[in-house]
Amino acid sequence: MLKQSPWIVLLAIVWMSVAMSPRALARQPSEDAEMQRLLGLFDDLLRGASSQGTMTMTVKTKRFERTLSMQTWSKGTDKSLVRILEPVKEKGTATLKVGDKIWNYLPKVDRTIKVPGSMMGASWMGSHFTNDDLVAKIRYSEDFACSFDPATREPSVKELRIDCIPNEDVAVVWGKVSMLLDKASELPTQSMFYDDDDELVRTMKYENVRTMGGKRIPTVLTAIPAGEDGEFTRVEHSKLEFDIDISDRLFSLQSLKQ
């Protein structure tokens, strides 16, 4: 149920089509510039021209608990590859994303399977992520109309809240996304995802801020589905490099099997 690249994961300035609305006209230019800057930082927090890393994903549901160690590669927002390293019984299982298409490789049967459109909403690796989450390329600074919660603008409040509504032409399942940013670091601490009826569906927490790949980033992201006590999917980055040289050949069906 998450919307991340490949996770994970989770997270606008007002477009010209919205800029002439009464709400937009009421905003000061400096407020719009601040909104653009903060959302740009959020959009690019875990992104680069390319990236490579290792991470651990822990999934807990009412039925099971499992932990997977993975290696990940990405290039832009269109290409990503995830390969399982542990446990041994699942080693080599991999997922390739190119554009809006996804393939899974199953080493036990030496078979590559293209994920059909009807399965895009299905769980990925048993987690609270879906296949659709892996192909999402939204940017809050471009695809949403956002506004500050006035109450959190007060100097005494340590976290700033931004509420974002998707543009009509943006294909997302959320009716609203609200994020909390730590004012001191300008890093996210939490995002809340709501449906079209304004009911909370999922919460994403951002924790354990460290320097990786030259960036100060939250290295632990936890997705918590609403109404499912004790369930979560937690992604912990142990290594993450940005803007490195990665060949396009890595993101191929041939490479998926290697």
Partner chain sequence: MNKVFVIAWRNLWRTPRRSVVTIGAMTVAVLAMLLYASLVEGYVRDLEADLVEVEVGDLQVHAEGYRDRPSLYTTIDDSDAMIASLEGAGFVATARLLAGGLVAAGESSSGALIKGLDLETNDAVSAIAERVDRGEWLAASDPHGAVLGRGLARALAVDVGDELIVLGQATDGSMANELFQVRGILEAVTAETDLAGVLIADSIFRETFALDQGVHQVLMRRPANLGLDAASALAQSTIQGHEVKTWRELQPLMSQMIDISRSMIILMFVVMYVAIAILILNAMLMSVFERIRELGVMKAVGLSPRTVLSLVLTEAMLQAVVATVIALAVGAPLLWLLVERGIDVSGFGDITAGGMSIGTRMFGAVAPHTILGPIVTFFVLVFLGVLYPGLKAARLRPVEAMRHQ
Contents of the next structure:
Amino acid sequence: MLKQSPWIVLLAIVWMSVAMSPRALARQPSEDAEMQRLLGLFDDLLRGASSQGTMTMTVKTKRFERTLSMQTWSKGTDKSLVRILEPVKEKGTATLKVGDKIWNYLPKVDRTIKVPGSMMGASWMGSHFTNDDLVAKIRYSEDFACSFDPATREPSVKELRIDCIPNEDVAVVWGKVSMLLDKASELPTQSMFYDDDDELVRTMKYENVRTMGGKRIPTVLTAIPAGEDGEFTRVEHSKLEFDIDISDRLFSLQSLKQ
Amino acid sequence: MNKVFVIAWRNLWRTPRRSVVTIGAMTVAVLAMLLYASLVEGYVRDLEADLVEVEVGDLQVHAEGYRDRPSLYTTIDDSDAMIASLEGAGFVATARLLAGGLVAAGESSSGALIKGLDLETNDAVSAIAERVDRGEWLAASDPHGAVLGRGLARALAVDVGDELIVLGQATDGSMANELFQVRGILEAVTAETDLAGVLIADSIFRETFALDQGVHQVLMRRPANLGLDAASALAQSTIQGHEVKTWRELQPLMSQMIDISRSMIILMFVVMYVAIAILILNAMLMSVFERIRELGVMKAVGLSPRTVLSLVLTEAMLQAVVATVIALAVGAPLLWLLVERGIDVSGFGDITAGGMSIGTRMFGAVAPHTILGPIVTFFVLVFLGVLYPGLKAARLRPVEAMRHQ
Amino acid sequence: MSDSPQQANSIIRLNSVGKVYQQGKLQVTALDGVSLDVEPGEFLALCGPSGSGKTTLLNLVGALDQPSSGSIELEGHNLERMSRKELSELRRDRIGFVFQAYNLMPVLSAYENAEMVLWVQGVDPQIRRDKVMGLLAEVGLEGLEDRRPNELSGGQQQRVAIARAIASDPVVVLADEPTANVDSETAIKLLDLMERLNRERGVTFVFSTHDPLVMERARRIVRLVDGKVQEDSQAA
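Target state, the form predicted together with the partner chain; input state, the form predicted on its own:
What follows is the whole complex; the chain from before opens it.
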């Protein structure tokens, strides 16, 4: 079983920005087994029993550049907690996700605010990810109809390209998602998100594959919004542990504060 | 000609009951329309005043592109110089800072439009301070005081003195968050402000949103001697490089609403008076019908069709005149009450009309058109209503008329 | 069918006048080839049974109706060639009417009714007043000037109508059954009045009647039967 890394909470953000569909639905019976296996690997890269880690998030926009270091915890697919360690001004700011709900703790005013539905589309911590991205759940193996790019199946080509179209009854903002998988490691190197007009909206890069928490995974993740010159949000994992024992009490409003 | 009046007048009293009923109905209609026109005018003026004096100002300046895509970063950077030159040209102006965000109180939260006001210059431009219903207006001595719309206060279940958290994204990408206390609650403001407006001092706004310089909006009132468009042109020539918009351009819906409200009155008159016109038509048709033989004799001895027509028209017009005089006599004190005292509409709950939340009282307003409009429309419709019976009488052929049973 | 020898003097000339009414699908011939000349100062009774065409004839002469055939001249003017407006003015200025009923405006006093034609003519109020007061006295209504028609007897009402009819000094007064609604005593008095006006003022009267008492007073009797002139006789 693949373990879930804590940074994968954020990876999940990225992934799940793919979609907001809460439910996986019946897949096409004609999908071939190879595709299902690869998509399953991809999907399960994000799931696990529990995780804990630290990471750095760098956000660069036209207006500002900021770097946050944070600590992350997750349990199952439903619960996660992120707490900012630096910069000092924002130290202690924390985000708790339970199911599809998100709370932010703000140390400056010492209050916990539940993010209302109207703010779910807003940026999370100034990054290129939204709150919706945080709570989204999606499984490519079930929610999308995927096909290989035949040209990339040639043995001489190192990366496999898979194009995925969301099933009709899946509510996602994307019209198409394409991903590149390194054939040797079967790990993703890049994914591209397109809107309904087939315009590229966002590119994700998966880099710096390392062994962390006993698992080889890309440890640097970069989201690049299309058309915003030079903007990106990069998540760099620095420490990661899987399948550790984390109390459910950690994912509560009480522990959010401290 | 004055004979026609005499005959018409006496004819009226041949069937006193019918005439009294007709005049009564006319009076009620005219009276209702006088009051209605006054209320609509009062309402429209309130709307305009609320909009212009309280919130929008006559003119606004935004940084290029702000109105298409509002952004914390899209600022006017030379606002001090701009305001100085505007004031040199006779305007009064104040700068505003604007940000979208979230306000939260207890378990509740709501999207909000956060406005940072220059407290020193605001009052000269905007009367919004007067719209504080409960609590107090912003004060420089209370930087963490916030004034918000009544609708928003209700949604958050907060009252004066309660705590409020303002959240948003600061210019540095961090999560803007600041604790405020509800200092005042506004009533009778635009729906936008009512439901989403959070007003704070500009200094705390800058601190919260990490906005060191620049403003998003400059609000101004025009010199008294300038019309809106002339003032707009003057302002635009005074400040190059930024867009100047009139309140009508900024609030096209409200602007249209106001124009439509005014023209709707006429429609209302017509609807109301068509009933009256039918009554007149009927009454005059009856009266002509009853007098066909008599009219035949009149025509036989040489009354011209025109005289007969004018006789019938005069009968109707006399009733209309009497009705109008009574309506004006009765209406004058009522109008005075409407204008001076208004009517209590608090019983109708929270009324929002055309994007403005109305206060608890509605006031009438009297203008030449609120008096002349109902009366002129009334006479036109009475005239149209009586035209058919009148022409019928005028075209009577004496021989047939006299043979009429 | 009389052929008048005094054509030049005629104020009314009917030349083979016919009138056909359409009553539903039925064509009713009210007048059939009537020729008649009336000279100034005549006191002429049209008689005949009901439906013989008396009223139709008066209506045609009074320019209230148009003949189906033939022509009518009033003071030498062919009515056929006149516009509606001209006909209306002709009635107002040159013809006096007395009808059987509904003669008067109920809302106007005796004085105002008598004055009406002069008012329509636009006569100066002072002249109007003098003339109408004189006329009302002449027809025997002195002191009743301010009464409304419903405050007057039938005979008095017809006197008002006669006063109105002669107020404009018409060439002829056309009276359709003027005595039909009054008792015979009143009828005699009305006839006396008309006769006196005819004699003293030279007012030409053409009136219809089926009352033998009235007929007796006429100086010329034209008898209509089925729309034709059956008899045209001068009294002695």
